[in-house]
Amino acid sequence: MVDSIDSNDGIFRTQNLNLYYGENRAVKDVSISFKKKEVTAIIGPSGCGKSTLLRTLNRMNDFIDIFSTKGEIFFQGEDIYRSSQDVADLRKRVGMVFQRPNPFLKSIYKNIVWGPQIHGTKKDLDELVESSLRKAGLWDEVKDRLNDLATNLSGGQQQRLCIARTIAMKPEVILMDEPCSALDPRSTARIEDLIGELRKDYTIVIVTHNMQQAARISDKTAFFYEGELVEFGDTKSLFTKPKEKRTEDYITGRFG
């Protein structure tokens, strides 16, 4: 297992983190730090704990009755499992984009404003919709059909809408759980280009099964295997000169 990562500018930091489903330990003693305004890719075989870790960063796993944690997760220096943590506020600050596009069965416009309205935003809604859609690279495609149902959009457009919906909440971090796995190559390229733009303003942590994608879009890469963080570091170095044999075996296709 890699050594503990100590980073003064880490927006997220875990220390000896263990994650369980009942008696099954899905993530084992993981210590890692995610830096501000960087893209970190999490790679590894299916079932290695990638998505479990990702969903724990904004406590999405709280909805699973048998899920439990041991160890610490700090966001901006504060333990996210402390008793005073406002979980709704955490999820506002740490947005999530899922594997399959999941727009609300509402108009494009209402998909964007629904969350901010729930949280009592005082911002101009028209301006919020436009700025969010522009940041998601979708404005020019939908600006004349904002009242259309979001589900009428193509799959790639729906996923960019979900990213815009997340951006509208003004998060500090965007978590992405295999956001391109249900998309065609052209739509995947659009999402990857978008991630390149978003890294200027947001910290992004992305789980991906596509190693080429990780190599293209990320600053740092973490390789997980059977719940362990095997190797973590600069993406180029990890893919060209991995320090661990298991990492080398995985990225060269010898297993996984």
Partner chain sequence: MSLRRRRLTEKCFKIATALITWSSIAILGVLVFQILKEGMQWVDWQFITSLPSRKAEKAGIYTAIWGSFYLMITTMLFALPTGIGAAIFLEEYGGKSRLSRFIDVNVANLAGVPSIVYGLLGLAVFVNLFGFGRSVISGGLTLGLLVLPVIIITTRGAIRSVPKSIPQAAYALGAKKWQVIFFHTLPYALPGILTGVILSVSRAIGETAPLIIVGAAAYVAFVPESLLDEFTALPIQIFNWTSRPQEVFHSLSAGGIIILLSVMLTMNSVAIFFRHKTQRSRNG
The other form holds:
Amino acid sequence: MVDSIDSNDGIFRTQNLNLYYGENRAVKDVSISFKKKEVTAIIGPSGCGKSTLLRTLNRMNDFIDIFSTKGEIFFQGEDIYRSSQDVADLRKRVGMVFQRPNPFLKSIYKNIVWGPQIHGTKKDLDELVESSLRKAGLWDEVKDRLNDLATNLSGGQQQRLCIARTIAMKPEVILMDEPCSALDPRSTARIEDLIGELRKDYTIVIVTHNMQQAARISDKTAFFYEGELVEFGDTKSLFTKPKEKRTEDYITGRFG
Amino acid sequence: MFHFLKLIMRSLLKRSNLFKANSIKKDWFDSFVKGSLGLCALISIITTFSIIFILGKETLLFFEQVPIGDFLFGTKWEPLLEPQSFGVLPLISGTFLIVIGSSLVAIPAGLLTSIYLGEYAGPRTKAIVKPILEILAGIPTVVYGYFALTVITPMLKMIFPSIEVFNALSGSIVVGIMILPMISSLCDDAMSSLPRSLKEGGYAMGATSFEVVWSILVPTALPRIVAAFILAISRAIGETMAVVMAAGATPKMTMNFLESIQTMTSYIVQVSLGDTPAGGVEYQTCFAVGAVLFVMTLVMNIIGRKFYKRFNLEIE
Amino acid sequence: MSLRRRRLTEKCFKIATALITWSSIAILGVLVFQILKEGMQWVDWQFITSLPSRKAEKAGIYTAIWGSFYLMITTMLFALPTGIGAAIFLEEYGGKSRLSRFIDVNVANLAGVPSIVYGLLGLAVFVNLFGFGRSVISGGLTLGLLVLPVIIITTRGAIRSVPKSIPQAAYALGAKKWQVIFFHTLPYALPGILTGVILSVSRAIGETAPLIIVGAAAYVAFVPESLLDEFTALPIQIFNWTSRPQEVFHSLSAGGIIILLSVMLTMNSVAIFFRHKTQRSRNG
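Form predicted together with its partner chain structure, per the form predicted alone context:
Now the full complex is given, and it begins with the chain already shown.
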């Protein structure tokens, strides 16, 4: 089912992972590995468990009372659900960009430095702001108004700010949960270009229900259906020569 | 069978004709209903104007006998003793002492309670704590007065042996307990009405709850939190029975919480407990003091609601 | 800041918030304990059926209970139709006209007016201007004005929560506006309205200051027979006993508090029961 993965090679690796909301099993027996400095897209119809899986990787599901896990998730070889895992530290190393842009009600500058500051960075904040905004492709648009409220930016700019905010913490992995679903096509194109830039330095896992997007930006693609990992492999081969019938049906638009 | 259906159809049609014939009459009835309901709504406006008119009228009558300057800036309040003096400042200072004391109790405690409920308490704990806070909010103020006199004051006496039987501290504490549920529930509303994604954004960057609360939730919800404080303070200003029963009836300008004081509200009660005839200057003092009280609370409520609305603008 | 120090701050903060929260609950515990300890010895049939007396062991709350009862009847006879009527007007007929916005702001302001100011209003208007004197009707109307904003606000909330499909279905059948309101919208909103009404009664029954201002008497030896009779009320009796220097009267007032709080608790439970029941039946 899952094609050849060297089990020690991934920065993130799950082993027979099951995720539950109460009695309801949202992710079923998934073993998958995300490689360093690759863009992995997770696709599938809504309700297939792709977002649940993503939000488990930085333990954002901890806030849901009825959520539970069975199986293992390793980040850099260590189980992130072990009791000694510091969640704050995990989330610093595994950044996340959400479906809807969610800048804080602070200035653009403060939005960027907030993360590094709580993690103890005190020096060279100005340089950090500039470099993060540059990497996010936002610097030229906002360099003259860093002290304006971030909430006054356009939706696309806000989302790039959220990416810059994540980059500023120097994470190892960036998780993206349908980051373009609330944006217009032009802003979407900019974010996609940006992901293309970021792949040089970061491991990116992106959930999307837009198959064309997955095809455009990712190295690997995983197709989920009803909580199961149906197929996982190189994006090109998955879209051109899917091995599974369900994958083929989905990418040719027969359901979903 | 078909025949039967036809019969029903026919009778239905007749009915609807009947209805149509009546329709002019019904329209008349509709506007009658609207008119009488409008009258009900008008009563609230009449109430407001009556309050303003009556407080205004009696206060003006009062100012015919006592110069307005003496009232507003006088530092001695002895309207029931000869020679009379009508400086309202001691009553205002007494009220402020209670406001300051109760705010020191209720603002930090109320805010922390709302944070506990919003961030740390599980659903089961919330299901216990929230109704209890509602009960605390619903207990009549006369019961709090009893509590202050029979429990809080004796306990304070053990800590401060020099404390008077009636004292501002006991009054402040009990008024603080009374307004705490209001603050905690308004602050809880303020923070839980923020978009969930804001909180998630903070946690996703590896922040602890403490950091998320103090540098994201509280600053973002600040206008509404401030509104909660203002509205609660306005309630403390108007609080009557607990202060009457616990804080005493000694109008004086002091910052000492261990002494007996008098608030604006407890002065009005003190006069009402005696048998003051309508029309006398003592009767009018109540309305003059009431007018000060009314203006203060009204202004605070209006400011409070302004803050509340500003919040809604900022969160789209 | 190092991760360890951040963790420590977090832990301390969490403990602090929990401590503060649970201490307000402890306060409620102390309050209930004190009242039961002091007052339980008095609560019996004789206490409920005796007139007030200078001798503690003979004193009771008979007139106070009946006074409160008649007050609440008067209050609700006035505030219920008026409040619900005003709420219907604002929700269904008001629209966004300047008048209805004005009434809206006005109701919100009235809700924040201290209760003692309502007392002054009642004293000037009902007692003196209308010549009702220090009577049940003066007290009842004063409390009625006091709870009016509460009833208006909760009723509006209840009406607003009626799904749009219900009036639309009635209109689609050709019903007139008043028919839609009285036969469809109001029945659906009724549980919500009732909850608000019960809560407003339970607020009114504990009000003390406005009654003192309009002249509730400290000592009344008979149950009011007409609306123009003088009266006392449960909270007035409690206040009166607590203000006496003798300890024995303090414990008597604890007895009165037990009765008052039991009445309020019963009403609130009924309200919660109503809310719960309709929620359950509507969620299927």
